[in-house]
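As a starting point, one isolated chain is supplied in structure tokens, in the form predicted alone.
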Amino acid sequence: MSEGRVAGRRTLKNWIGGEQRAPLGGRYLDDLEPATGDLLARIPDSGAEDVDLAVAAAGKAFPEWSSLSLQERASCLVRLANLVAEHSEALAEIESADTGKPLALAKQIDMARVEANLRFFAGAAQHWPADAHDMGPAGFNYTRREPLGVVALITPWNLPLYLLSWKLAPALMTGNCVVAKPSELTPLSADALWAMAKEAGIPPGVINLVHGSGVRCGQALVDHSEIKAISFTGGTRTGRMIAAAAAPRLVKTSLELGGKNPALVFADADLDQAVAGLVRAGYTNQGQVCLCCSRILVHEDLMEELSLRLTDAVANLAVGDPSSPDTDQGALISAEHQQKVLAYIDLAREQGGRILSGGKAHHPEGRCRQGYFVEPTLISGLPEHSCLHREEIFGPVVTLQSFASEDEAIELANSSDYGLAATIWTRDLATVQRTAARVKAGLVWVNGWLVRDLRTPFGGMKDSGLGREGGRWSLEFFTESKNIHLPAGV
């Protein structure tokens, strides 16, 4: 990999069987830089015939890969992690250019997590205990966990390599071979990682990469008869379609979907801590994180003071060129997404909402003037039924609502169809215990946000998905359990 250079204005190929291959149909898509609107690369618009080749290559590689010891597979992942660490600066530049996120964020969060994902699962699989059950005179049971075969990984544009490595590492460590489809909006970092695979000692065909749209490439991958499991992170609508396609063949699916996450701020909260945490939770990566807290529920006694302090903090976020070290907020992923976010803000005005900060498109001086920027926006005064409190905007837009009692706070928190994450801000342990138990969310943070332990279950309730990822949950998903009974005396 060339250090210090963003891979731009070039034509990508698919990675199939350890080789780069052009799409058989000869069709390509444009990959644009969100911060400028300029062309970064052309990528394959792959179809079913390309997916067929990738699945066949993975199937061919499966017997050898699955027969390796855990230590041998772990060594490959550790070598890949070492390469990520060695090239982290260049990978971060690629990720920042392709997503529009600040370069500092890509370095500190994304690339650090990619390396951590690979190292964690390389170790976790080796320390995964086997189950055994003694039946006394009737004999003894032990449980084998066997790889599935060829699995599909479909990942989104907001955290491209972060989330791809989160799925790739447990899939490989459990002995599976992979066909991955990253978002067509952010293909570059996956291409860079696949280029490192050979140097890391991963045999040809073990990991395969097909680029393209969800309609053509993604659908062909989901529908393929040889795919044994599908791990998807993305929007709830697409997740429903994948579940419907996989159900007739009883294919295992893991669906990590959207969120409309509440932050509950009680009257005794530490305001200094809460304001800093809420700004981070609401606006990290321009609010384009499924875990972002996009609705803040505040006790009525704190509403005025918290509103003022949040307004000042949000107004001081620096929006601009992602490559600048002073930038807090970069660009949104596309012109279409920018217009979607701005349409929600316009709707807020129509519904009587007060725009406390932001509320407009942003046009930085210099090379990013044509980029897809939106000011960090804070809104209060919306009616309780407003769709801005219910629907996932996935941008730098946060709403404020007040509550008078704990019961009202819980009712508001659970009023969305989503149930991914929540934060609770209070100094009272009893309040924490009551509200954490009653909030319908798969993850709850207390007086903080996005404190991750890779051993714990990750996933949501309701429309936020099916299944859990992380630790043993990921390892279990990518395996089948087989119980073996031995009679006494054998």
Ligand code: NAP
Contents of the next structure:
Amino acid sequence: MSEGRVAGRRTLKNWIGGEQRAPLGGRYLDDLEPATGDLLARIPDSGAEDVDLAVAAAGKAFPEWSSLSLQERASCLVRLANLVAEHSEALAEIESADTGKPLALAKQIDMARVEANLRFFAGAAQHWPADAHDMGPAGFNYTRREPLGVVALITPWNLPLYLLSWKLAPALMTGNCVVAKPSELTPLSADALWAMAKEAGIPPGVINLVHGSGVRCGQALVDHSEIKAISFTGGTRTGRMIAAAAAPRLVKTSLELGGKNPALVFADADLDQAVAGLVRAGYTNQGQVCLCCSRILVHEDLMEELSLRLTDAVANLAVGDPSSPDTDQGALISAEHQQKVLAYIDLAREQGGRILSGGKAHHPEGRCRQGYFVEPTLISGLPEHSCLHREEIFGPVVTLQSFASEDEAIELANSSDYGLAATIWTRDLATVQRTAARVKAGLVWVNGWLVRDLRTPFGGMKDSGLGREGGRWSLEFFTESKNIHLPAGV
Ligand code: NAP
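For the form predicted together with the named molecule instead of the form predicted alone, what are the coordinates?
Starting with the chain above, the whole complex follows.
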């Protein structure tokens, strides 16, 4: 990989059996740069025939890969992590160009995490204890964790390589072979990682990559009879379709889906800390993180001061060219997504909402003037039942609501169909304990946001998903338990 060069205007191929293969149907899709609208690359519009080849290559590689020792598999992952570290500048440039996110964010968050995911699971799998149950005179049980076979990894566009590596590393460490399908909107960083696989010593066929649309390529992968598990991160609608397709074959699914996460700001909160944290939680990656807190629920005594301070802080976020070190907010992923976000802001106006900050498309000067930018937007005064309080907008749009009591705060927090994450801002430990227990969310942060420990369970309640990833939860998902009983005295 040449340093500092975005993989622009080239034609990608699939990676199957360690080789680059053009799609059999000869069809391609355009991959655009969100910050400019320019063509970045053409990617395979793969169909079922390409997925068949990839699954067959993975199946062929499985017996040898699954019989390697944990240390041998870990060495491959560590070598891959070393290559990611060596090329992190170039990978971050690719990710920033393909997603529209600020380059600094792609470096500090995305690429740092890709490397951490690989290193973490290389170690975690080796430190994963096996279960044993002693029955005294009736004997002894030990439980093996066996790989599943060929597994599918399907990932979204907001954190492309971050999320793909989060699935890839535990799948490989547990002895599975993989067919991955990244979002058609952000295919480039996966292609760059796959190009490193040979140098990392990953045998041909252990990891395969098929590009294409969700409806054609993704669906063919989900429907493939040889796929033993599907690890999916994306929208709730797609997650439901995948669950329905997998159910008749009893295929395991891990579904990490959407969110509409509340931030609960109590009257005793440290406002300096809360304002800085809420801006980060609301607008990181232009609000396109499943964990972003897009609903701020604030005690009525603090409403006026918090809204003034937040309005000021949001207005100071610099929107523009993602490659500039001064940029806080880059572009949204596509023109279609930009229109969707702007339509929600228009709806907010129609519903009587007050736009405290932002509220429009943004047109930077220079090379990014055709890009898909939206000003970071803060809205208050919406009716309680507004869809802006309930539906996932997945953009830089945050709403403010006030509450009078803890019960009301919890009721508002739990009023959406989602249940992924929540943040609680208070100095009172008893408030923390009561509200953290009552809020319906898989992840709760207190006086902070997105502090991640890769050993902990990650995932959502209600419409935010099914199952957990992280640490032993990922290792369990990618394996099947087999219990073996030995009689006493053997
Ligand atoms: P999406 O439209 O559901 O797509 C996710 C992935 O699924 C993409 O690779 C997509 O391919 C593919 N896909 C679409 N239809 C498919 C089908 N019928 N069969 C198989 N695969 C299919 O989601 P997105 O718009 O990319 O991502 C945004 C969503 O992801 C948000 O809702 C966000 O909250 C959620 N998310 C959740 C988490 C979490 O951990 N809970 C993390 C990040 C994002 P194409 O893109 O090529 O269509």
